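Only one chain is included here, represented as structure tokens and corresponding to the form predicted alone.
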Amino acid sequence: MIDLNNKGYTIKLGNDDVLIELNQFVGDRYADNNVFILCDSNTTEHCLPKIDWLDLEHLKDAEVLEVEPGEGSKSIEIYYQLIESLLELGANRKSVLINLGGGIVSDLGGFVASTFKRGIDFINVPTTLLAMVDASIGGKNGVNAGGVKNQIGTFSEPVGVFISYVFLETLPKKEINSGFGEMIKHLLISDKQALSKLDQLHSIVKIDDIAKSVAIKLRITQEDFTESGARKALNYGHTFGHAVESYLLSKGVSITHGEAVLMGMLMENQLSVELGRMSQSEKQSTENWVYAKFDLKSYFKQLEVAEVIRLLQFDKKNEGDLVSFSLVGPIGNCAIDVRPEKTIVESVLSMFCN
């Protein structure tokens, strides 16, 4: 088992031993209070039985709250339903909510817990690679609004993050790829040797790879928790990526968050080239590697430039009429608060959508 030293809360990575540690952690802190587990229907079916199989005494009798999988559950309506469920089940200020699921469950559950009775403890138990390296770490919680991602939310950290490798066995290839999107992002923003290290990432992810990716995000979020400076580097790929994701999901296209971030990174790399920040060779090497590993071109063909531009205007990082980006260039370095002229943004988007 790997312990990552973090200011303020416990982070453990491993296999079944992590779930046993989770059970002890809950027993030590919340034995006399209500324990709640938030799942989506997929994690109820595939992940909750792993906890039942281990016969974890402090978890097996927890009240289970369930939502449907997908971005539709990250809504203010579902949030309110969960608040009402907690009230009906007698949750109090000493209760704990365990978020057992992917990024949507982590985001939603963290928001519920951080606002219920002005804040109760919550624990993230990520079950997707994406949630393990991204959503479960860093204290960002929230829901979508108006067809735009993460417009309502809080900064509030869990009391613990317990990452069990056994849950990766339940994931389809598409979800593994989604997690790789964020792992690649972490490398490109922080490591000058990222291009050579990309080839060391394999389709069968290793616990050490997860630990390295988590460590990068931890270092950045500890330095700048509320995203006033250095943490903005983690938005690389997300300005275009969130707009692309919102648009495609609104059209019923099944795209994962990580795939959208990969698309965003490719577009933002081109933007970085146009602004003289990234070399053409770095951009091309990254693009070649991504296209060789991930099937993204079919998504680009479905985009409408005008609609993606419209969605970009809702990005929380914007200032005035200009869209704000975090851009890599050269690799291993990330510039924040870059606000190109609209014509350049539209030109780059058109290169990929035509």
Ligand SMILES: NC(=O)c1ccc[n+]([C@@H]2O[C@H](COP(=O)([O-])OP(=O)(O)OC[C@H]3O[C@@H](n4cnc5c(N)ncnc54)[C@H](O)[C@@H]3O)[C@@H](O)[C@H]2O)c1
Contents of the next structure:
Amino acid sequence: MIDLNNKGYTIKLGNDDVLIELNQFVGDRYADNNVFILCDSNTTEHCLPKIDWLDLEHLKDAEVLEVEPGEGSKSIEIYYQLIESLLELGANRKSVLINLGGGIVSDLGGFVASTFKRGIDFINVPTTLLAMVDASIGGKNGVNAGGVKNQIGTFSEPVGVFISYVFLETLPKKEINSGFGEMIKHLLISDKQALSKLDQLHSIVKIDDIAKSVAIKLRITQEDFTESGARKALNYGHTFGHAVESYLLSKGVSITHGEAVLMGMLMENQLSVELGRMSQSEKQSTENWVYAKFDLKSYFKQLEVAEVIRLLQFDKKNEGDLVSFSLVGPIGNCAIDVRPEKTIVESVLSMFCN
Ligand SMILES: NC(=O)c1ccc[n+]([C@@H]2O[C@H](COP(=O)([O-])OP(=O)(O)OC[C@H]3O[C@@H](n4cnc5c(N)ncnc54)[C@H](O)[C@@H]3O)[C@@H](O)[C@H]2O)c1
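Having seen the form predicted alone, could you now give me the structure of the form predicted in complex with this ligand?
Below, the chain from earlier opens the complete complex, with every other chain and molecule after it.
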């Protein structure tokens, strides 16, 4: 087991041993209080049994709350249903909520916990690669609103993150690839040698790579918890990415968050070239590599420029009329608060949509 202990809270990474450690953690802190586990129906089916199988005394009697899988559950309506369930089940300020799932469950559960009775403890037990390396770390929680991602939320950290890679055994390949999207982002914003490391990263999920990716996210979010500066680098790929994801999901296209971020990174790299930040060769090498590994072209074909532009206007990072980007260039460096002219943004988008 790797202890990624950081200043604020416990972070453990490993195998079944992490779940045994989680049980001990809950026993030490919440033995006389209500313990709740939030799942989606897939994690109830695939992940909860792994906990049950270990017969962990402090977890086996926990009350399980379940939501449907997918972005649709990151909504204020589902949030409210969960609050009502907690009230009905007698939750109080000493209760703890364990979020057992991917980023949907940890974003939603973190928001529920951080607002219920002005905030109760929560623990993230990520079950997707994306949530292990990204969503479970850093304290951003929330739900979508008005067809736009993450419009309502809090900055609030879990009391612990317990990352057990046994959960990856049942995770579909498409979701593994989604996690690679955020891991690639972490490399490109922080490592000048990122291009030469991409192949190694993508071949198979390795515990060391998870640990390195978590370390990058932790370092940045600890430096700037509420995103007034350095943390904005983590939004690389997400300005175009969120707009593309919201648009395609609204059309019923099943795109993962990581795929949308990869699309966003390719578009933002082009923007970076247009603004003289990234070299053409760095852009081309990254693009060639991404297209060889991920099937993104069919998504690009389904985009409508005007709709994506409209959705860009809702980005939380915007100030004034201009859309704000975090742009990599050269690789390993990320500039924040870049606000290109609208015409450049539209022309880059058009290059990818045709
Ligand atoms: N808060 C943050 O800092 C942050 C960072 C990145 C992404 N996010 C958010 O995370 C969300 C995406 O998270 P995600 O990619 O984990 O998606 P997800 O939570 O939707 O999980 C993906 C799919 O895998 C299923 N699943 C989960 N674990 C499984 C397992 N072990 N075996 C089988 N199936 C399993 C889920 O039910 C779901 O169908 C987005 O809403 C995104 O905005 C948040």
